[in-house]
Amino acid sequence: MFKEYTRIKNIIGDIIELEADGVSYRELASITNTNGEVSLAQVIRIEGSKVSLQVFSGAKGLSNIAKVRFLGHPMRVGYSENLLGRIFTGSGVPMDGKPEIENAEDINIGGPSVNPVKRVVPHNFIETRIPMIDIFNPLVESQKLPIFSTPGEPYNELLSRIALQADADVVILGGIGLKFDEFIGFRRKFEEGGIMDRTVMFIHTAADPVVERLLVPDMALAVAEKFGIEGKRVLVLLSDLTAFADALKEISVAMEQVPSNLGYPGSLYSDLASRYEKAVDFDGAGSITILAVTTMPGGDVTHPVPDNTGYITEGQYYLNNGVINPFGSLSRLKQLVIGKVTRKDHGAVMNSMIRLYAKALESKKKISMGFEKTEEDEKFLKYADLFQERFMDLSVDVSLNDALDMGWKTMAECFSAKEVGIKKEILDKHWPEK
């Protein structure tokens, strides 16, 4: 039997504080206002008997008289192989028109991550057909990466990128905070990719109540969980969680609680573990891999939530001045692939490649600083142009494999053979002839 209480005794923001018995943490609650309208809210702190809940809708214009039902269970998404091809806010409302999904099992949001006897050691490379990523460092299947990235970067057209051309079953998009028209881009580049048809998205945008910014991950990651079980290949892309972490923060302010960091909660390293460690490659079934947008105020790296976020994650894509940097970025899981997924002279394509660029932006500095142009440089230069051209903008839509071949053709294009530091058997396979 339901409880049901009429009497709030304290609203703050989006929290509403009464005194009730034996409910639980995280449990939901149906809120009637007086004029009938429903909203439903979460249990998020217990003192004694007095019940912190978080209203999902927002508690603006609610009743201190409002009739509070505690429903005896944490949040629920309703699953479905129906899923696919719909869009839902981010409580789980269809939001494209089409009705509530029938007979749909109701599965817990923000359970543990899988049990590690359950998870293999992931070993799959997802091609994504952008050199910086594959050549450089590859995604590896139930990989959890962050694209760290300033405000007003390409980051959501990445997404977009990756989703449309990555080998995945499943494709879950979790919005954020998304401005109307960044919803609409997602929506539009997937239906006209053909993928929209293996998608489901979880949908907050800008105008929505910011305390549904923390069920959108939570959403996302328990139907990805559901698919992966049953052995689909899932790819997750959360956008952004910097907005996530931020309404984390707004909830600790209005609930008083102690500030760590900028304001952020002690809890944030926790809260934001808790979603990345969904990712896994499941013994004997599906997978779930994550890549998860990460904003950066002012570009700080070490501001709070890139920078718990770095302990988390395998390494994050570096997205600055809209192409991804090959020195900020990291795949920690890359070497268990390249050259064993991948091609044999992946690996040696990859460092070669980098050491020249490097070696290029130097003789760039050194000429900047007035120092004399040298035939060296001319080569340098010349190949920085190439490289830049034909790896680094995000427009190129290549095969991993035509890639390596456009490094090889890079690299002589520039130097001699013995120029670029590699074995000489792997030269004589794959050094192209004049």
Given for the second form:
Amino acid sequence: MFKEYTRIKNIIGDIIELEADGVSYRELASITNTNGEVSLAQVIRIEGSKVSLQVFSGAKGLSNIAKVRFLGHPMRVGYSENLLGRIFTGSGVPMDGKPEIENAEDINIGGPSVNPVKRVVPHNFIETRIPMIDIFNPLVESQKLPIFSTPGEPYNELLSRIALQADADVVILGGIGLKFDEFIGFRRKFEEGGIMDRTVMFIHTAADPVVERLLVPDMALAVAEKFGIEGKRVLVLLSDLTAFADALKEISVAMEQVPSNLGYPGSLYSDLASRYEKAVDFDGAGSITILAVTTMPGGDVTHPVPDNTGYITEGQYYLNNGVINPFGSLSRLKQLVIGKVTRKDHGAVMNSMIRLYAKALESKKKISMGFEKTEEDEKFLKYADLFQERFMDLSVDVSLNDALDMGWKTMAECFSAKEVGIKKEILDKHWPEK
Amino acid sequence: MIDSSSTTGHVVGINGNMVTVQIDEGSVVQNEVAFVLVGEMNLKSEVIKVLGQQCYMQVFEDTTGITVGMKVNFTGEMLAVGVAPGILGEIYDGLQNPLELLDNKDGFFLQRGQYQEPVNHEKTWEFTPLVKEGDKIRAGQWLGEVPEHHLSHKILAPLGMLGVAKVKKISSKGEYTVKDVIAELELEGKIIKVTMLQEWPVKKAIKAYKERIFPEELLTTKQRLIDTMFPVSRGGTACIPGPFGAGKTVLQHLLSKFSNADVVIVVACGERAGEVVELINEFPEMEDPQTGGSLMDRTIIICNTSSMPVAAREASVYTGITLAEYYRQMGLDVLVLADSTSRWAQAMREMSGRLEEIPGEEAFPAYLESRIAGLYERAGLVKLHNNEKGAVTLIGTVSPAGGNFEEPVTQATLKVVGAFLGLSRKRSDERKYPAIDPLDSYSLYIDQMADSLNEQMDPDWTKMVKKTKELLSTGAEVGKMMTVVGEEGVNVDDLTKYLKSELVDFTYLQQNAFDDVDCAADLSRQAKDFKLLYKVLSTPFDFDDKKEARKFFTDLQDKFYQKNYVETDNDKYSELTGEIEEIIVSGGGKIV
Ligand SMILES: Nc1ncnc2c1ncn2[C@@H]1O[C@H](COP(=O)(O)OP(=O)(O)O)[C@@H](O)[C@H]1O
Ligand SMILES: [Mg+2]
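The structure above corresponds to the form predicted on its own; please give the structure of the form predicted together with the partner chain next.
Full assembly next; the chain just shown is listed first.
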């Protein structure tokens, strides 16, 4: 049934072209190189009898007489409850030394969108115990949110921490271009935190072939979707989607597509959106929350990858200088939970503390420019220090309610009740007695 | 539908959502719909290029599994929408399939190859004829009417009919389905049977009216910054460009809720599904202040969000504007909100790339500008053959790459729209919502509508608005100067101008979308509030020093701000107005 071909016509980058019949679009093929190495490839273009495939393990060292066997189906991933606790490579092969999953159900990756009428409006607050998130830009179940980070920031630590704190039934980690040490870091933290038995990992490391990166988000999300339909609340972590976008770029260049911006294909927005849009709260089943890392080349947020991402996602956390920056960070879903699921004073504390911190930074700037320090400035400087120490420092680990109380305490230590711009009824209830 | 043409072909190439088809038999029409037969499934496609015996088609579905040799059936018909009573309140995908009906075995996903009729064929409507036998009638004229929610839905003579027909038969008052023949018309000896349901190709404008006319009336949005400063006319066009997170979608949602149009069509084009879900949940619960019915009853949602197929995204904008033109033919006022037109432009770019057309700037096709112009040109105010007026107003958001307005989509849009409501990153970062930049934005309609505005609001209205804009830019200059030289560097007069401009910004331009009162300010309130504010602006206060000036404006600002949060019929409103007047007088101003 499966036709085999032994004559590759062209090899361009990681794309091969050959003459074949009866092949279908996005069909998978297995390629056996002359040295016996087997790798997977996917049909990405058909012109008459000329078929182009992207080779997931890359075309380096590939012979033009390698055997190409078409498998009759698109890329799939095996799904089973037994995936929990397991670690796979970017192409779905176990890499934890344990055997293949038995009786797994093959599911297609990159499946169709959820019907919008089958989604519910997100409404569950996910507590992370990180005040910069919980108070200022709370994470909501089924949200899709990237961490915008300059390279070298502790974004993977942040992801692990959220995974450990968040109350999710299943955690799925998709590693894309991870450094080996980063992978070990994740595994160790997950084991120590006791969440490995409800975690599935798909790990593509920086040493693996570039094209294989393209599979990781789709496999992670296909599995997540299945768990979600089964009623599980799934948290998907993807690090780093900039590496994913770069793989798209390589393929597009090899296919001689006209790039739209800095070499990225014109479809970059749709390509990223079709992954992020898998985040969902199913009407009558579970949910998928996606937290991803987007490293910003050169720290530039207008670079096409963070820029397109920002349009797609429901906010972003800016990580720079080791802290989550309160300005520029945004949770577009925050209004769905603040004061509704969380405490009534949450909104007031959030707004006032941010406004005061913005003013405090102005004072700092003014003083650094050599203007005179007023009494007013003194208050703000004190506030800025306390704010950084008690809220911004990433090692702070408190519940939302404790953090809100800490917020009141901090404001009261620096200002009088009149100066914080909060409605009287809320002040009366929460302003700490001196 | 699938077999209405005898043309057939077979697939010879697949590249993303584009397939190349060899035509085996028959003729082919540019932009006609064809179906690729994949197993049991028919995948809907549109011919976008004909090259000899081959044609290129964009497939409105995922193309996984398509194989060379698969059969293609052509329909001979262009991509069309079905128009009939029953469209209002519906939630459609980009090809007008009702999403509620696209349930399938597990219900959660939009499986490909499923198409549903846009309106129910069994439901009956109470038809009342508006013509009698022997009447002469043209395309688009009213044959009868049926009630659809709060509206009288006019049944139109076939929109594509050429010439003047004679009514041979017209059904009497009674209940009919959209497929029942309700009239027979005679045209050049031929009989045309008319049902309430007709089809219209989405890429062709409906022009069954007498003439286009100059838009001179305001479309009220209840957003102060728009209605007062940068108003949009009924039948006008506007664009809202802005970087991500600046508030485009929130603003579009406000417009969809509070604008006083008869019909609102929301086209969610290539953006988040979650945003549509919020509308779907909110609108049925919200009251339409004009009719007392639910907001959903006047709304149509076209939803082709970012993970839905790209070709259908390109179509979705046309689907929206075509439905709008249809309701305009009934003498109604229709507002179309497209979020985001950049995604629509990107869909064209993806296709153009696959067709290997010569790319223009940022790889957009060379025809980008003409397509954008062509779309906005379909908006407009028209006079129907019976002299009634109907309007389509089109407001589109633009999502410029990197937030930079110098990119092709923003630039091409600016060439054709009448109002530019540019959102600024700086203002949204400072949480000044709506983040429309008052210095960069403009509306050409304010002059165009001057007479009607001055009549409606105040004889001096447009003059006051102009002066206020001047003050805003003077204030901004003073503000800029102060960042360099400090407050010491400017005199009391200049500081006063600055404080006045801040007062306008903080208490009038900014509006809290999430407050029950402040979220919507009707016109009479805007007239009142703005005139009171203008008293402050036009008074040449004479302060002894800067401290006095600051104190004066802090007090005023607080009162104006609080006033925004109380209803006009509340005692507190008149109380605050009184206090504001006292403050103005205390500073040397006059209240007449
Ligand atoms: N008028 C407004 N009032 C209060 N908050 C707003 C307003 N407009 C936007 N926001 C905030 O900004 C976020 C992003 O707005 P959105 O309209 O989704 O941006 P865009 O469509 O431009 O990307 C919202 O989720 C909300 O938190
Ligand atoms: Mg938006």
